[in-house]
Amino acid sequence: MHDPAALRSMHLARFNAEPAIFVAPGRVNLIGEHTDYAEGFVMPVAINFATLAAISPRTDGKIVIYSENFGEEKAFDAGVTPKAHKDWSDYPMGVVAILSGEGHKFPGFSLTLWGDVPLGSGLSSSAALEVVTALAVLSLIGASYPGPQLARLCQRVENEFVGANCGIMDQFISANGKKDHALLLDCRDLSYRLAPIPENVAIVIANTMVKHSIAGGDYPTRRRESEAACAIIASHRPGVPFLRDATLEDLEKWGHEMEPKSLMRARHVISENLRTVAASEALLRGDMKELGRLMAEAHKSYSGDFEGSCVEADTMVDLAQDLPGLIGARLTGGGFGGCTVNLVEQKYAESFAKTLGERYAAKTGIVPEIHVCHASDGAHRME
């Protein structure tokens, strides 16, 4: 889909003006599940799953959009404050009410937006939406951010505009991603280092097909069990202000008083910041077998303390792993749904896939999405 000339084509032929072309990737999180909202550690992967935009200047003093995956075109007044709808459209303008609170003005302009990141997933296409738009209108008055800080002025799209409680893990991924590597992201100060993916190692995404949603329903109500029980601890340790800071043993101290699903989902971020920490340290020194451990040990926790899993994807992770060529899978992304990864040598990738596909198929009579991907660049202006 990765294709600037059709989408060149595309935006001419609807608004008869020559675009420049950008593009953002989606991202599958290796590790690190509900981690980053607590100020802790995450480490996902661009993937070749993206959206492109095409942006042109305007004389009239309008936004036009078109989404190519809705086949909607919305028009809005450029230099009024942008006010959100409840549709797709609230993340590309989001992006400008973000950007435009920062002094930024802008002019009139066409955007054309097309992607392949499937909605709902799990892999971050609001992310890629947000970052991609953020490249393209900046484009326009000659202003750029760096990687970090553009990412932070995205997770503000979600969370202000949108209204998506969201952690930073998505929008900084899909701006600083690097192809053949997963990054470690430390949330609290936005530092980050890469690990090269070996070669030989495939990165295989199922999905279950179950659609989720983090503006609303349980990914609040999970944010807000874990902060309660943060609270706790920091009324005995004044310094833990976000779980990153707590322990195990903290747990084991006034675990009592918490509610015990609150306890559940401390837990969880307390022991998937340890295991996301040493999964880096797996994969840069090359042992497959360890990180595949951990992985297991990160949807056992978040299938069962966090709660955030489902049967159809607890089935997807269940039916891989008895398969040839298997290193590690779990649930990815906020969870309720959405897609498992699967880190299986190359040599096997294909039959890997395809047979997890049939036996998914046969035991829940819901037929999945399953691709073969590999670790892509950032964010960046394509031509």
Ligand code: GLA
Second form
Amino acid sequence: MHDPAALRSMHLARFNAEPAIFVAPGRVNLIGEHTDYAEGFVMPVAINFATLAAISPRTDGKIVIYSENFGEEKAFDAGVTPKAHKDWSDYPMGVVAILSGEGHKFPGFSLTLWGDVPLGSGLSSSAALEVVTALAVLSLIGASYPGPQLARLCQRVENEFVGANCGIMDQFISANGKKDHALLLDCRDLSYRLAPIPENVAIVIANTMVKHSIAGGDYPTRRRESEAACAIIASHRPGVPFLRDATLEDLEKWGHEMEPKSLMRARHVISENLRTVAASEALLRGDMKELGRLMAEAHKSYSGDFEGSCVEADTMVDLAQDLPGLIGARLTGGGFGGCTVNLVEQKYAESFAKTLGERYAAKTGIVPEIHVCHASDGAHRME
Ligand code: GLA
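What would you give as the form predicted in complex with this ligand, now that the form predicted on its own is on the page?
After this comes the whole thing, all chains and molecules, with the earlier chain placed first.
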């Protein structure tokens, strides 16, 4: 439950000051994986798992941050440029660092953080933490940014402070999501279109319980491999700075010059862009069957050409196939573990979740966490 009153009491008890309270959601991506940093298309949904932040000013020149999830308090001097410590505080302090670099001056403050986005599960707990911190600290100085710009600044926290080479999808949807809608984002110019999710469709998120990290080795390796393919295309056709601009014909012509793995990664990214645009059109016209088909193709490509899945995620997707009510299932997020996203007819959602969980536990020996979720609003002030 996202209860601002509970967070306020926690903050009051610890810091003895009345806070302002903000929330930023995690996300699930319906389709469009590893396309954001190629300036392509993604179609995520903000979900009803989120991070909440309570903030109040201090007069002693300190920044004191308490994470209820980690049960830990950290103190910093306001006005001193923060450095990364390789722990949870890098996300909030990275926000302070990037925004300070933009010329903002922050007074001391107390910040209490609490969230229920499962960590390391591909549901963007870190983006939620960045976006909620950004809203909170900006409110202290009476500043704000339009959602797309806020997302760009929070992406820079990952890229420049935390050292994770991610794209903009997660921060963008956390800042700009809309209740009951998916968001088709063009990662080149950050223009977007909202598509309503029909009322009779549930989003079932199935956690394989296999942890992933985008700061780990696989994500940057895949990114490098796909960018190497792009460089070869660009050497023949200079109008291709990103795979967004490449075509499957380019791969037919010049694929033989690429490392086999690079060719496979590029084939995933180029075809995924086509699928994502088609999927958004299918959702807009309410063609759920076509959307489900595209999600299935996307999983095949993610697992096959991109080699971004793992045995457990492939198993979770396979086990969903013949369950009543399934529209489409695929691995979501950065890959190599984490969660699958399942679109399911609402009336079957509970039984789908139960049976999928039982089947997965029986097959893998791992007890999964399965949640029936709904599309939620992006980050905002709660009180
Ligand atoms: C992670 C990154 C995103 C995106 C996805 C893969 O979630 O943070 O920028 O690249 O992986 O689609």
